[in-house]
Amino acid sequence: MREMISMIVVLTLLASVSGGLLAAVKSGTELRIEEQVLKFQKAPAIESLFSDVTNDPLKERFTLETGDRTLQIFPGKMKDGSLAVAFETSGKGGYGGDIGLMVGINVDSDQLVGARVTTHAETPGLGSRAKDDLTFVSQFNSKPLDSNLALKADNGSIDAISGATVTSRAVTRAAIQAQELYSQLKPEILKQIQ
């Protein structure tokens, strides 16, 4: 009986120490991980969307709260004088899981600047084309925000990627989510960027 109690005590101590170490590593690397995600996932998408801005959207970013979610908003001052913002949403139900989508919106005209896939776990050569082949996401360019951004198979205006309908549907869900979030947050966004 004594051996069992000592084993339980030793296992409890080991589990506590291990849990504490894992928590310390997580909190110690959290900022570094966030910087890497910004540098290697979000920044390339923003640079692709805002190729003609006069400011640095990464440095001028701010956050807004909506429900249980915190959004990073990247403001862009276009060379033509208009203002735009970019933020990331995610589409549920991709073949390999959620799909991250960076969406750029012209605040003055309430029109999509464009969209770029940031993260995915889709099948290479099929669903991964949503990120690699810009012909799919270029369909979002210059669409008014009141457009139906669903797939044509769902009575929308977007053609699916051949052989990757599930992925295409997840991307359009992310774009529709961006429409909804922008509609909710537009007054707050305008306060921040003007």
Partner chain sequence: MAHSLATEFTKGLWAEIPPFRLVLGLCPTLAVTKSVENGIGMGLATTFVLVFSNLLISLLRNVIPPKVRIACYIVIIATFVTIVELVMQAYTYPLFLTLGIFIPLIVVNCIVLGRAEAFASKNTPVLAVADGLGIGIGFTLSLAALGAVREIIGAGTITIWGGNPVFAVGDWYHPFSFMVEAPGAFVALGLMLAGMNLIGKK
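Remember, it's a predicted structure, so these values are computed and weren't measured experimentally. Numbering follows the first chain given and starts at 1. Here the rigid core means the biggest group of C-alpha atoms that line up within 1.5 Å when the two forms are laid on top of each other. First, how it differs from the form predicted together with the partner chain.
- The rigid parts compared between these two forms meet at a hinge, and of D52, I33, S138, E60 the residue found there is I33.
- Comparing forms between these two forms, one finds the smaller rigid domain rotated against the larger by 18 degrees.
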Given for the second form:
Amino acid sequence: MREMISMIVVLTLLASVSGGLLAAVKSGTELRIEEQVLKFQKAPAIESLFSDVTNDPLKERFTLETGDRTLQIFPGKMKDGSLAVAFETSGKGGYGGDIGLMVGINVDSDQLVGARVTTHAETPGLGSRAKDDLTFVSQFNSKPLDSNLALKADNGSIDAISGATVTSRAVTRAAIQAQELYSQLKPEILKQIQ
Amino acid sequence: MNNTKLTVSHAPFWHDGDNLFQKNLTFMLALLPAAIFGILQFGAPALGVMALSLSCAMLWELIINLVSKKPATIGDLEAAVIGLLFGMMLPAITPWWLIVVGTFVAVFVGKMIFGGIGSSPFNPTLLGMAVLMMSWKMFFDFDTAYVDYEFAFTALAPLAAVKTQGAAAAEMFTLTDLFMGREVGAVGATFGLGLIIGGIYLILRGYARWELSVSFIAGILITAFLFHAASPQNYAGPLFHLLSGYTLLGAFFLITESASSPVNRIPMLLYGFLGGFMIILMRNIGAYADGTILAILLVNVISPLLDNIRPNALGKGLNNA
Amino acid sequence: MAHSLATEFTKGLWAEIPPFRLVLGLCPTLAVTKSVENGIGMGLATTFVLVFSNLLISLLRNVIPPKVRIACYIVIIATFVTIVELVMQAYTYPLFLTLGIFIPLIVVNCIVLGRAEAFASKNTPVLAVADGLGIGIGFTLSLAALGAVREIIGAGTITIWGGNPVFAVGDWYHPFSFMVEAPGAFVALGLMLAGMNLIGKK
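The form predicted together with the partner chain is what I need now, so please give it after the form predicted on its own.
All chains and molecules follow, beginning with the one already shown.
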């Protein structure tokens, strides 16, 4: 009996101490991690999406609250004068967890500017092609916002990466989520960027 | 105390009074028609590639022998066969350093590391080729390799053409052209007739076992036929597959390599068939234009498994005796 | 227990150098050593986890009930691994991206749990730290060496820190990229093991 109790007590104590420690470290590094993610992941995706904008989307970023999540929105002024926004969504159910997708949407024409994968933990050489090989994500370029962004196998309009259907499906989920978020947030986005 | 009588050596065990030297000499003799044709077709560079490859392989083996302080084994000509086969699988304009590195991988990583002759689980030549192709794919593109040559026939690598342009491209090559070697490809792998003659000679001499070659060819023909019958516009016919790429070289000289293939008849038949089957799968569905190298390496891996199909041992009825 | 501090520390550098002598922790060894930089990063992360988990386990060695000791070790190790992961994310983000999944996988690295079970749970904290530090540095050196062999042959460069090569062979070199791919890792490790045994024999 004593042994049982000591087992429970020790393990509980250890787990709670480690939980507390991790919470402290997490909150201590959170800001910096966010900065780093912005610098190394979102920035390249945004630069590649908005290759010919006249402003600095990173500096002009703002946040919007929707439901329980905070969304960072990066506005871009395109060369032809139209306005666009980019924000990151995440697609559930990739091979190695969620896949982050930066989606750019032209506010004036309601077309997608494009999409770039930001974070993933997919198999190198297979699923990782979603990020490294732009032929897959370039299928999103200039798609009208009301088009079906699911995979062709799911009656949508996007070709899956051969050998990486699971990854492709997660990416399309992120894109579809972006569609939904955008239609919810459009009025607020317009208010912010004008 | 002399214990040499109790020493059990590695496979190959089957024996007809010949020694390794004779076996390998016959092997090279059987390769000669195709090799000579390659020299006639692609000129002096082809000779250079084969000669360098052969001598490099022997030199590497000698160096490894010396470094590991073992008796020199190059006298059995095993390394020469590896080198010659290796050279015959390369395009004629292969840079010299590629051959030097490739024969090193073939002889050292493919053969000597595992304990020399008879111990290698993979075909050493193919292991070297596979490693090279992973690293320097651009040197194995037969279309660009022969860009400076003038040929009286379609100067396109048949398998690559079919891969990129679909099965209709197979009509650019008549079967007689492929059979008589009027195609671009590796220096020693284009001349179908020569390879078949050499292969049959080897089988008649008993150095290559017919079960392997026949089931391998059957595997190719049957699988390719099924693909072709299912969708003729997507997949080229069985004879085209048999006569192009490394297929015939594989059927008579690579799949029959004794150390890495099974011993009994049924396993041999299964082994060969699986090899042929995998090649066609790789060509028709996979990413590679010619799957011969990887397909044979793949069946090398399952060879020990196939060797488990065998008669029960006599005696106390132990299953794993 | 007449081991001195010095022997506990130095054994990790040669006599029990992890991937070569103990042949443990091969998963990160094979997977991340595409460059010297990755090897050093992985090695340092593992060293940090080793030292602190060894210290804590050794301190708690009389408190932890034997029946749940493995669970306790894993909780401790996992805590430090997560700390390393967060810190790397915050300060060396590009390295964190290339090492990716192999940072959290330090939790199941046999070396860490092996030292905890075999050494730290039976020795004093000072010795445990020396042991962890020695093994960790040995692991780092091995990974860096393997990374150096693979990178110089497979890519023609040497990258020690920060993503920029400190040494490049030059344009005439056609990288033998087999060596930076997965099968090349096995071949390189096997050859280095053979080399170690050859030297050790004499």
